[in-house]
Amino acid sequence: MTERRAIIWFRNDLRLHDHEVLALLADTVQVLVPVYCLDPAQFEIQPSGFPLTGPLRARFLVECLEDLRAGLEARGSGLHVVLGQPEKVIPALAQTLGVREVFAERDVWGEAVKVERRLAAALEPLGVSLRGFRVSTLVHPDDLPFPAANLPESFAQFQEAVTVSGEPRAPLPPLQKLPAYPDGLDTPTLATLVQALGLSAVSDPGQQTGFKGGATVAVARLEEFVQGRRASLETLRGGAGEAAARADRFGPWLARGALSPRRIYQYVNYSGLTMWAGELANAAISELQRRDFCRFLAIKRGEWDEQSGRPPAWDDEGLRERFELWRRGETGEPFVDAHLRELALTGHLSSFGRRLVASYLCHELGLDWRWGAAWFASQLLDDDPSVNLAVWMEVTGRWRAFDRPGRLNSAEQAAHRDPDGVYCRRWLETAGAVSRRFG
């Protein structure tokens, strides 16, 4: 009898535990190649002077990545790291290994898609499939109570149907052994590669996340959480006053699919946080429905994809020059900078910081919203397209889906939200600090 080989293509699922391909592979492959492709055009320098992928969340990558391999190889299989472009690297494997099938995370929205459908061509002349699952959402795709192409327009539409619809799937149970990995694959390390991507181990000065990539981390944070350690009602208050901001501390986690978020609803929702800590509890769980929200949304809006891709060339320098001085944090207005301070330091920003500097940038400075996305998608630990699409959209009036105003008012915001200016002096260097201001 022939054995069964297949090769599952990670991508944001970086996790052993609720992964439903590898339970799947688990039982019916007898060897299985676990790759993950480092593709250099995910780390150039773009046009608008800063690189695709920012040094904190390729350091966070790299960490999800050597714990990823470390937990397949206690599994007795290992983890095939390769620089190149996926439709490229991956049919060159498959052709070397005798492998027939490639399984991977299906994508929703963006380049990501693109280059499924590249790597689908490349396998195809090949006699080799490729298999797409979701397994990135809390609601299964199957589960949902009405087809993706009737989703809502309103997300308090979405959030009721989906709840009272039922329970999400209970996350899968722990794997415990995996298949054979193929003899003799040749597999280069992590730092090896990170070097030839001219990566750097070592933060900028300042810059300090309070994350470290893993599932391994992901499933302790989520634990210590949940018995309540760090939990309170008063770690709702959050930064710059979010409501809802602690509620999204899992976001790094999930973004690159470390951290499932059945997983998550499971233990917020049967550990007794929603007695003793409702509000806390109640946060956690809207915030992956609101995820949920945007990635159905982005599936179901697939005609933003042409016009969100990369932000357009630059053609006026002063419209560049202010783009600098708001990346930077030096518009001159403090509760904006400040804002744009710990994007830059920490790799994390509050919902509300967010639509904010989003708000800024687009109705007080008149530049492309695609330019601020694309520094987002740079900086951002919890990165995720689909829902930095849906911010935008919302900043910019194209979506209204969450009923919150598109244009904010810094100064007012500042007011009622930091009165004392306490968050400013955080994370600025000195509270008069600031550049001139635009007229």
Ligand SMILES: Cc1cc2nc3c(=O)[nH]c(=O)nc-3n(C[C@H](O)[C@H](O)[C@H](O)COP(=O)(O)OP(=O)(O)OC[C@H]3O[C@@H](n4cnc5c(N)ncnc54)[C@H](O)[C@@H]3O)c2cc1C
The other form holds:
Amino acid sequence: MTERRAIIWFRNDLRLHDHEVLALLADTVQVLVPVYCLDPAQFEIQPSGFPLTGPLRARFLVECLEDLRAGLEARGSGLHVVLGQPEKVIPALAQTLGVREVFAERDVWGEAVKVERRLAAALEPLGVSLRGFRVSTLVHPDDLPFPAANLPESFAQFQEAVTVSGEPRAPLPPLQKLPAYPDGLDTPTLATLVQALGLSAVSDPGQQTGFKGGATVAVARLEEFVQGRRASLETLRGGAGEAAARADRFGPWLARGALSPRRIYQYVNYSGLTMWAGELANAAISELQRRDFCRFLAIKRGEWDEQSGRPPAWDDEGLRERFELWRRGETGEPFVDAHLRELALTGHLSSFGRRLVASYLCHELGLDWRWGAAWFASQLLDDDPSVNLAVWMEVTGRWRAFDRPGRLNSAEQAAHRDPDGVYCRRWLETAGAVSRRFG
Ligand SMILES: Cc1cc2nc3c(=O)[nH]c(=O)nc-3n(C[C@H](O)[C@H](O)[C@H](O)COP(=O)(O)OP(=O)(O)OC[C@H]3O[C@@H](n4cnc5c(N)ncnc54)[C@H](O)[C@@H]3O)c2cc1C
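Alright, leaving the form predicted alone aside, put up the form predicted in complex with the ligand.
What follows is the whole complex; the chain from before opens it.
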């Protein structure tokens, strides 16, 4: 019998736990080549003045890859990380290694889907098939209670339908062993690749925020949530700090696929949490459903043309300068500026903070939302185009799927949420900006 050889192209599914296709390949393939393509174009500075992938997310990604590689090696496999475009790298590799099948997570939207098409077209003449799968949603696509084309356009309807249709599938058991990795595959170290991409100078975001990439950290964080540390939140209830403490902050790992949404569901749903923490569990599950909703909606809508979020060219220097002030957190509105600086320094922002600065950009500064969405996409550790664009469109008022207000009054919000200016002082370096409001 001939040996079955396959490539698994890792994308935003950087984990070994609860990975349906990896589990299937583990039992059915004799030689498996796990590959990740680092495309330099993703890290270059764009005409906008900032890269598609900002340095904090780039670093987080590299940490995810280091963790994935260690996990694969511990199970007898390896990770072949290559600089280059997938549609060039993968066909060449398939030919060299005599591979006839490539497996890859299907993305939901935009350029990432176009890359899949280009790869399929490049593989076809070689007689190599590209087989897509989806492993990033809480509800398995085959378990949706309606055909994808009939997905409701309101989150409330979607949530009700998926909740009554039953529990999501249970996460798969951990993998102990993987198929053989080809001998002599020359793979540069991640340190070499990081240097080639000019990323070595980036400081560790973990020092600022506690976000360190990789499934190992993500699972430990989940354990922490479940072990009842969150119960200490009871002391914060209703008081200062509650909003920040409520955030689960699984987003960065979910976005890179380093944590499976079904694993979160299982942990938070069956861990005997206290009643107050039980509320948090419900909130966490609801957020995973919001994420599913955005992803399935992106699949349903296909390419969102004008809504695709590509920023238009600047035809007015004044508008561009206004955007630069917003981006740097120098609008002169302290509560807005503090949030923008938190984003730039940490790569993360609370949901409220995102709405606040987005509302300010669209409704107070009168700027095109796509510039704001592009800056978010560059900075956020949890950048997920399907969620980012859906929520930006809601802020602009083009879409009302979540039924949340699009416009926020920053002065009122500051008076309500940060009456003593603690948050502003924390993130604003310039005393002048604080004194305009509090001085
Ligand atoms: C303008 C704007 C842009 C946003 N861009 C993104 C983005 O690029 N990626 C992203 O994951 N989320 C985005 N969100 C949604 C939300 O703000 C973040 O998911 C949330 O703040 C992340 O916090 P967390 O890490 O504690 O996530 P958790 O509370 O751990 O939630 C887990 C996941 O649920 C989803 N989720 C949580 N809250 C929301 C929400 N309000 N709407 C939709 N999905 C939600 C996210 O995918 C998140 O990763 C955006 C919100 C706004 C207002």
